[in-house]
Each structure stands twice: as structure tokens, then as C-alpha cells.
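One chain follows as C-alpha cells, the form predicted alone.
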Amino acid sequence: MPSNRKQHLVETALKLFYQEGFHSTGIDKILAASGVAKMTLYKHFPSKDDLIRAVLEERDKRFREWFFGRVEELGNGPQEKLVAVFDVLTEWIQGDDFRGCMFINAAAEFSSKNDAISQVASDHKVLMCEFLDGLVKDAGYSNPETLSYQLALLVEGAIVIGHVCGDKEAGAKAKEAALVLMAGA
């Protein structure tokens, strides 16, 4: 039963942190929403930062599973998978529950590069870039490091513009730019 409570706390905190931010969401709000006692929370997570790290690790796992899986579903070959990255990005940005990237949000709220929370956010971005880099290499481009970096910039820019400016077409616009880069590579 304790692991169920622990997972329930992570689920509740994930929703609240994504909707309202890390600093804006207090422990009392998480406890009220989860129905879990404060002692139980601190038994599983000695500090709020520990809970935030657990939430980010869970979000990383789920997001990459979903994102990579959707790319595989939509793309039949290496080139098509690269294009599918931007289709999946667009699907995410256009979703009703899109509130930006939880990892960009975490990096903004915990800006010290030495912070453990910033490190989890950085690790997520590295894994996403490695995925993109693998797709570019599989597609056989002559300078894969440069192209994958450029495509990563488009992805991250689309996420920020989609969130900050509310542009639901940011992913589709990034796709247009990606196709130009890919054609010239």
C-alpha cells in the first residue's frame, strides 16, 4: 500500500506542478488534493525538492515513451520519422492540456545549473536530443550533428512559442523550417 500512496502523491503533484508551477504549488495543496497525510508524504519524500525530482523523472519516462512511440507510429522510415517528430510536436502543442514543457518550466524555476532539479531537466533534454540525433543519423545525412542540433533548436523554439505566445501552429511552422533544413542538408 505505501507504494500506491507514493505513486498517488507523484500523480497528484505532477498534475498540480504542470498546471500551476513548482513554486506556486505548496505541499498543503498537494496534500489536500491527494488526501494523503503530511507524515506519509514526508516518509516518501523528505523534501519538496525530492517530490519534484520524482515527478520530473516520472514525467520524463511517460513523455519519452509517448513521444518516441508516436514518432514510430507515424513514420515508416528514417526520413519519415524525422518529419513525424514535428507532427507529434504539433499534436502535443495543440492538445487541450498543453502548458509548455515541464522540463523547461523546471529549469526556469530552478535556474542554478548545480541544482538537482535543473539536472533532471537537463537530462531529459539530452535524451530528447539523442533521440533526434539518432533519427538524423539513421536517415543518412552527411553532417548529422549540425542538422540534429538545428532540428532540436526548432523543436525547443516551437515548444516555447507554443506555450508563451499561445501559438497552436508553432509545431507546424517548425516543421516547415525543418523540411527546408533537411532538403538542404
Given for the second form:
There are 2 protein chains.
Amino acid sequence: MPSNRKQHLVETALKLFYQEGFHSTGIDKILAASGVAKMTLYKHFPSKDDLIRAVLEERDKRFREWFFGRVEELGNGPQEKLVAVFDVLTEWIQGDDFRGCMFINAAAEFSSKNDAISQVASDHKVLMCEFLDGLVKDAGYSNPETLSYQLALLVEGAIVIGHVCGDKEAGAKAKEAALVLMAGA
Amino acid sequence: MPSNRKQHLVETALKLFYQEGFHSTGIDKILAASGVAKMTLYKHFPSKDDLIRAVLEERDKRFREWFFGRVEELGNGPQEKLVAVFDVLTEWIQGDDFRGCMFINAAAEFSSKNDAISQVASDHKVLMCEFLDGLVKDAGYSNPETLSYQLALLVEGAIVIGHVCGDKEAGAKAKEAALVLMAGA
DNA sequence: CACCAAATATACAGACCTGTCTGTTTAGCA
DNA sequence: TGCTAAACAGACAGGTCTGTATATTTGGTG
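Can you swap the form predicted alone for the form predicted in complex with another copy of the chain?
Below is the entire complex, every chain and molecule, led by the chain shown above.
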């Protein structure tokens, strides 16, 4: 095992940043939790910001992999997959470790002047929207961009209400709304 | 003028916390920007957390006052007011100083272990939902709770996408979706 | 075994942050 | 004018944070 230290650092930081936030999680806490030496961290990541960016990119990769994969598992046709999006969303929100969307949280913590981090957050949301857009197009709706954007609004709304208000039913309620919008489109 | 210092502190902190985040804004920055002495701050607020709570409570008060008032201005009947919600939302998102919802941002920055701050954020969202619920009931919809929750999802979704992706049209697009949901209810 | 690169422990610099302490100045009011 | 309470300036304590320097230990490979 060559340098799985780097991966291990990202892993640990991912968990801590998500659970406690970026500013609240100091480098030392990540080092203690991972059992890695400080010099090793700074060899792989020139600064904390670089580590944060790496963590966000990893999170984006994993989350989309999980989310998209789960949607494919649950839904058979394109129409069913579209509905499954909201079942997967519900699964996520109802999970014990749910603490909102890491990218929304990052955008909240880093003002827009931190372009690099804000950009990763924005990119993630764009990729999520594009996934929805693909499903809507596959399902053959007219005006697909309109519908997919509207479904994205519901997804983001459910994440926020699920997090801020702790409403575990936010995903299920978003699903109901989505069905209305899909029926009307 | 006796103790408008306290109010002035809240004012300055409100602006800085919203623009740059809570952790990124140090006490000293607030003092420098407001021209108030440190001892004065700590006389009125025992800790930074107390100041943050006071700021959030003030923000909640002002924001709802502005938002609700603006909705009343723009809409005549209950139905029109419901639509106006999304016009006011759009106004907000399109404003130059828009940096998302301060309560979503607070919830992101303070993990749920900080009960007091998370509670203020949750309370704010509940009050916003109740406002929507009142409008929906006035408009005479059946299943008002269902519709008002769905509209709330759209509102929160638009705030998030408007912030994270910088999409100034998020409010207008949420309005379209709202009209579909209202027509289907 | 010997070598070498990687990772380690640990101390430290320097910045910043919250919160306190001390003494001075201001401003309203009798 | 003189009293009083509030706000002031500014130094300081104590902690935490990021990032660096140094010297030691590990672990894989010839």
C-alpha cells in the first residue's frame, strides 16, 4: 500500500467536514482522527483549502455515483426512474447521518469570493440538474428543461427543509409535488 | 440617545455575518466596522453566540416583515398574494446583496449540537411555511397543508439554486412551477 | 542486511480569536 | 459646574488555528 494515506485523509476529512462544518473542523482534529502526521497532510495538500476542494470533489463523485446508481436500481423505465429520484432522495434524508447537502453547506460557509470552492458547489448542482434533465428527456416530455428544473427545485427544497427543520418526510412530500408537475407537463 | 449602541452592533453584525459568514467574521471586525468598543459589546452580549442569536432573531423579524409586507402590497386577493410570494422571492434573489438565506447558512455552519442557533433557523422556516399556509387557506384550496408545503419546497429550492448556482431566474422558474401546482390542487 | 523513501513525533512560529482588565473620556443631567 | 453612568481605547491573557522545521522511525526493496 503506497500512498493510501492521502485517500485516508480525504476519507476522514469528508466525514468530519460533513458532520461539523468546514471552519469548525481544524486540521489537528482531522489528523488525530486519521492518525496521520501533519507533515504528511501538507505534503499532499498545500493548504486546508486544497484539502477542502479535494474533499468536495470526492464527495461529488461518490454522491452522484450512489444517487444515480440507486435511481437506476429502483426505476425500470425512464418514467419510473424519474419517480425513483424522490425515493432515493427520501432514503438520503432519512438516513441517520444526514446533515444537508455538503455543497449547499460549503456555499454557505465560503462567501463567493472563494471562487474555487463556490465553483465546485455550483458544478455539483449543475451535474445533478443535468441528470434530471436526461431522465426527463428520456421519458419524452415536451419542454424537458422546464420540467427538469422544476423537479430540481423540489429536490433542493426537500434537502433544505429536511435539514433545517429536521422533517424526515420532506422527500416524500416532494415526490407528491413532483407527480403533480409531471402529470401537468 | 441612550443605548442605540446595541442596535448598531446588531445592524453591523447582521451585514457582516450575512456577507461573509459567521465563523469568518471575527468580533474585532464587527467592532471596527461599527466603531463600538469591545467592552460595550460584551456588556450587551455575554458571548459571540449570543450576538449571533440576537442577529438571527432580528433578521427573522425584519425579513418576515419585509417579505410579508411586500406580498400584501403586490397581491390583492388571497390568490394573487400567493402568486406574489414568488415575485417577492424573485426580487430578493435578484438583489445585489443576495447571498442565500441566512438561516440555511446558519444551519450549515452550526452543526445541530448548537441547539439554540439551529432552533432559530428552524423556527424561521416554520413561520415562513405558516405564512404560506395562511394564504393557501384564505384562497380556499382543499388540502391546504399539502399545497402550502409544496410551495414552500419551491421557495426553498429557488433560494438554494439562486445562491449556489447564481441563477437569478430561479424565482421566476419557481413561480411557473407554483402555478402548475396551484392549478392542479 | 542495508538502503531509501515515506511517514512519524514533536516543537515551534506567527497569526487570529474570544473574552477580560484597567484606566480614560465622553455625555447627559441636576 | 460637578456628578454619574456609559462608552471609550488599548493592552493583555489564554486558547486555537494554519503551516513549517527538525529529527526519528518505520517499511518495502535491492
